[in-house]
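First comes one chain, alone, set out as structure tokens in the form predicted on its own.
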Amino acid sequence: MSVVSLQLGQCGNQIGHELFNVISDDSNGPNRKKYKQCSDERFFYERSTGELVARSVLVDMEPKVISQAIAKASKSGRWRYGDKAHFSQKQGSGNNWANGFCVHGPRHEEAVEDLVRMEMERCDRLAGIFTMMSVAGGTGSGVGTYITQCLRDLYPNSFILNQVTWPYGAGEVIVQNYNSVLTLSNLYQLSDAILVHENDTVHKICSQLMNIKHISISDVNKVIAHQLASVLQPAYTADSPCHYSTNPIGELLTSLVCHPEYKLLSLCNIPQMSSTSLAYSVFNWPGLLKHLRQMLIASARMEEGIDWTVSAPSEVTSGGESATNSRHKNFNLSLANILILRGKDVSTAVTDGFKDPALYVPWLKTENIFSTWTSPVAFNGYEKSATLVSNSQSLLKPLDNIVRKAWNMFASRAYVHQYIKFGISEEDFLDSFTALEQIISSYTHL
């Protein structure tokens, strides 16, 4: 089953390119015929003359981040981007989601449903429709979500999952928190879920992990692109135990998210460092495993810093005092988590941690809340290599402060004669605030 991607915006551009170009280095390694032949008819179709070309559509209002992206492709003499799968105009969105949303959106509809439609019927079976998009800009944020809504008009039975990069809290673009705001509020109505990646996080990963001294934009995407690649290359699966999985779309979301209320999904990786550190490493699984699941409870995103103070209520804490009374203020409750493990003897990692039902909500199930995905193929470099997907409380925090700086410039009415002119009212407004706290509160009270 194939993957149709969409890469909206110069974020979503870049990330995608990043994506596409980790699949197929990790893909083109060596004894992995059968990996190679899934994760190919997943991401690409095969022309006449050999060339692996993207199942994917790049559209932006602006041409030169398209145009890159095209042209390293091409270069790179192991896929390429469709001939005709792109969009683009001349004219940005200002970073103005009023104007991507009610002016760009509307006025190309026709031509990017035409370019998706092509994708879809080179398809065999569909998996699914895979988006990447900032929610901060313009573009991205603004006819993303408007594309998001044709094709959940146009498709109502395939599965839509948005990948989104939320912004740096100290962000450069005034309005910032009102695209995501906008951006945030109206997907949630549409996709399926949303996975969610934040720039401060994917920043200190390249800088107190990967060892960046001077940290640029293709530094930041290619973090994102090898934990994607992580969650949606071949893994054998508990509905696929014996062939790589041909649905892993429909089965990360079937399986993470159990209600429409829950929709945001965190991801993690272990281990991210550098190709010179990672030469003199060793790594085992119950020391990646043990450390993952710290992270989990912690709600730490990368293995650096976590606070080991935070427990499971139902472990005793080194005082002797059960926690069962008084939750750890730092505790992370989860819905569901599917951990996805790949490289050497990935047969013989204990997962029995992550099953503890006290990491969940208590009205779940307990065979619902936890998947494991392996795969004895090493990923992208790493001899052996963890990946958590989880719905669960961790983006709160950031989620909150999004919503907050919002709503003190919306009390004081900055910038919104900028949205009022493109077609966006107050009170569109006031709904976004409402839909959002209203999932600030469904997590709060899980």
Contents of the next structure:
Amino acid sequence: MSVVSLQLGQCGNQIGHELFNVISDDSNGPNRKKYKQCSDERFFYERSTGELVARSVLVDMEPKVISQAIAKASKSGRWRYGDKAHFSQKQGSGNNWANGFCVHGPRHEEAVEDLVRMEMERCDRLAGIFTMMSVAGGTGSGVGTYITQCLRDLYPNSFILNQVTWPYGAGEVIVQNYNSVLTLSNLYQLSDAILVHENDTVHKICSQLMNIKHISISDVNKVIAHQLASVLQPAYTADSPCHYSTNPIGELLTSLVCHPEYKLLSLCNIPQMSSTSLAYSVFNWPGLLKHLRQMLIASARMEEGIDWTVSAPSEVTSGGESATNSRHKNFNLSLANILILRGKDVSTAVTDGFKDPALYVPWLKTENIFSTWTSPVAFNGYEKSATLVSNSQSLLKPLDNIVRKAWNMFASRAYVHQYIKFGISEEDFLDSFTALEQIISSYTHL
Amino acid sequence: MTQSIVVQVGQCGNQVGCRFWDLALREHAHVNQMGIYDEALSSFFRNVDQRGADSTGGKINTLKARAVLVDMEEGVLGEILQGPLRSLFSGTQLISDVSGSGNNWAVGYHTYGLAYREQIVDQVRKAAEHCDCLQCFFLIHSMGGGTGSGLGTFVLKLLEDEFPEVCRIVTSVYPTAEDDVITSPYNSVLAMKELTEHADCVLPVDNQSLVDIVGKIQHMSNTGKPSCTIKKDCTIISGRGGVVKVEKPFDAMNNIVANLLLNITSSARFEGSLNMDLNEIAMNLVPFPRLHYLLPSLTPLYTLADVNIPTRRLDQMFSDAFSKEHQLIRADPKHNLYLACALMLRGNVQLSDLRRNIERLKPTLPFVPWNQEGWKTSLCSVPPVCHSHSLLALANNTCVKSTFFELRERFLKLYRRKAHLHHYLAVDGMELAGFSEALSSISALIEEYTHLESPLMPSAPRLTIAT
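Now that you have shown the form predicted on its own, what about the form predicted together with its partner chain?
Following is the full complex, with the preceding chain placed first.
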């Protein structure tokens, strides 16, 4: 089954390009013929000349990033983008969600829908649509939301998984909080699930775990691509334990999104380190899984600085009321988790730690809350690699921050005239704020 | 790729404009070694073959600037037509008259505005037709004189009427207190009203700051500390390497302003990992429609001869951008509130350097409470000529109100005595009401900036969901 990707805006296009690079590198590793076959069918199609072409549509309102991505892909020699599979205009969206959603989106709706339809028709069976965008800018966020809306109307029975990148807390774009609020509130109704990456977290991974001295945007993108590929590459799942799953996105969604009110997914992937240290490191599954479990409970998104004092309620054996309360004040309650294990001796990994019902909400049946996907093939140079995709409260704090800052700015009505110019009213802003407060409230009161 | 048209009005505007074209050619020659007419060039130049028609792509034939040059006396334009830049402009792009505006805003705005309206609209429309996708008008003028100030603001209004969707970025050279034109306060305040109402963004620059900067650089390169050797002439102020060989008196100062324009457009012209288009400038830096005055500051101002720039120097560059010596207009941003700030980096600067410096500078700069992290950043990979990297900071800061306040005081000194008013009122179309409107406009602007500085009422509480 094939996945059709949609890369939107500068961030989406840069990440998409790195993602296909990682997938291609990983599939071309040693000893993995069937894996490569499955992965190739999922993400590429083969031309008569034998070269692999990505099943991807690139959309941006200005041409520079797309031309760079296409050129770099062709240069790699292993895969390329389709010749006509991109759409760009001359002038960007100016970091304005309203410009993207109300002006550029409708104007170019047909052209983009045609491109997506071409890719969809090329697939034998469609696993789903995977979009990549950022929420801070104008095109990725505004045009991205509009296109998702169109695709949802056109293909009501297909799965749509949106990967979004949240910006650095300390400003890349001044109106990023407005754009984020408008995007997330609208996307929530349209998407099947929203998979979130935060620039701050990934930046810390680059600096502290991977020891990169001068971090560039492509370093950050490579980490995000690595994490995404670890989810999307072929694996054995509960539904298909003997051959690679043919419905990865569908299974991801059925396992994690049990209720339409709870759609925010976060990703943790360990180990993550620089390639020089990798050669000298040895991992074992119990160690990795223990770390991952604590990262889940303590809402740590990377392997450094995990708070080991946080524990699940059932583990409290003694101690007074105050001690118990403080220990699970920071406890991260989950709705559902998927553990994806890739590498050597994967069958020996013991995942019972994740099945503990104390980690989860009480109103879900135990068999629905946790599943494991495995793959014996070593992923992207890591002998053992574990990824946790989680639907939990861990994104609550960052989301709350974004809404708080946006509300502060809205209270003084700063920049609102720029959005009204393109067709959004104050009412729309208030609706978006309401929707997000609802989501925050739902997650808080799990 | 989008195109921009430069409209230069008056003596100052044309002289700065000339420096801009010279430096733009130098920059593109440096980057574009193969002589191919590429996207970056097309943002400011047209490629014209022998018959005068546009030829796209391929080798460069003749470059024509996307510009309209306006001056009401012939001296400056005549020099351009005889100088080495003459091939950049076809005769029709230059609009001139004989006698000048006599440092009188009313003559520039009303008399010449009316007389040359059709011609100017024609020329601008022609230039716009040659553009695939016109994004922005750059207007360069001075505020103190008659043509630049009067006719310049008339053209601004015209551009808004004829091309309402195209962004208008205005570079205005403000007069200083010691300006030699006595009526410059009148001209400036009358022009300010137009700028506040019709421009999308204004980049105010003043002569005194430019003089200080040039003086400092020349002092440094002449005395030269033993540890840092500065390459003479390879600086922001030098036009060396450009087309025009002989340097004229104001050239050093004008080069700085020209570099400002080059750096603003660099991310739109060249590639980078974090692009910033021109419409994003207005979007991010203008929180309320009338408060669109952005303080520019440019670093580094001189090139050091040593090749490996250690990280300390990079950090120094960021700190310099927020020091008073590198600003192009005299103001004190650190003791006033920042509404928003944009950092436009060129060259080999990495994301981590940028983030580290923002973290470092944040605590020292007072931001308005509803925009605590009001930073807009962009990274362009192509550095300017002779530098390995550069930083342009555009700040929307309430300190501009003190500049406007001083301007208003100088205006009032003359206005209270009705000095020189008869020259203005003698012009057809100019009335006393014009003066009082301009005065109230600038007062309202100062008031708006002051209002933002006052501690706000407690902000509205967040929406809560009924449970």
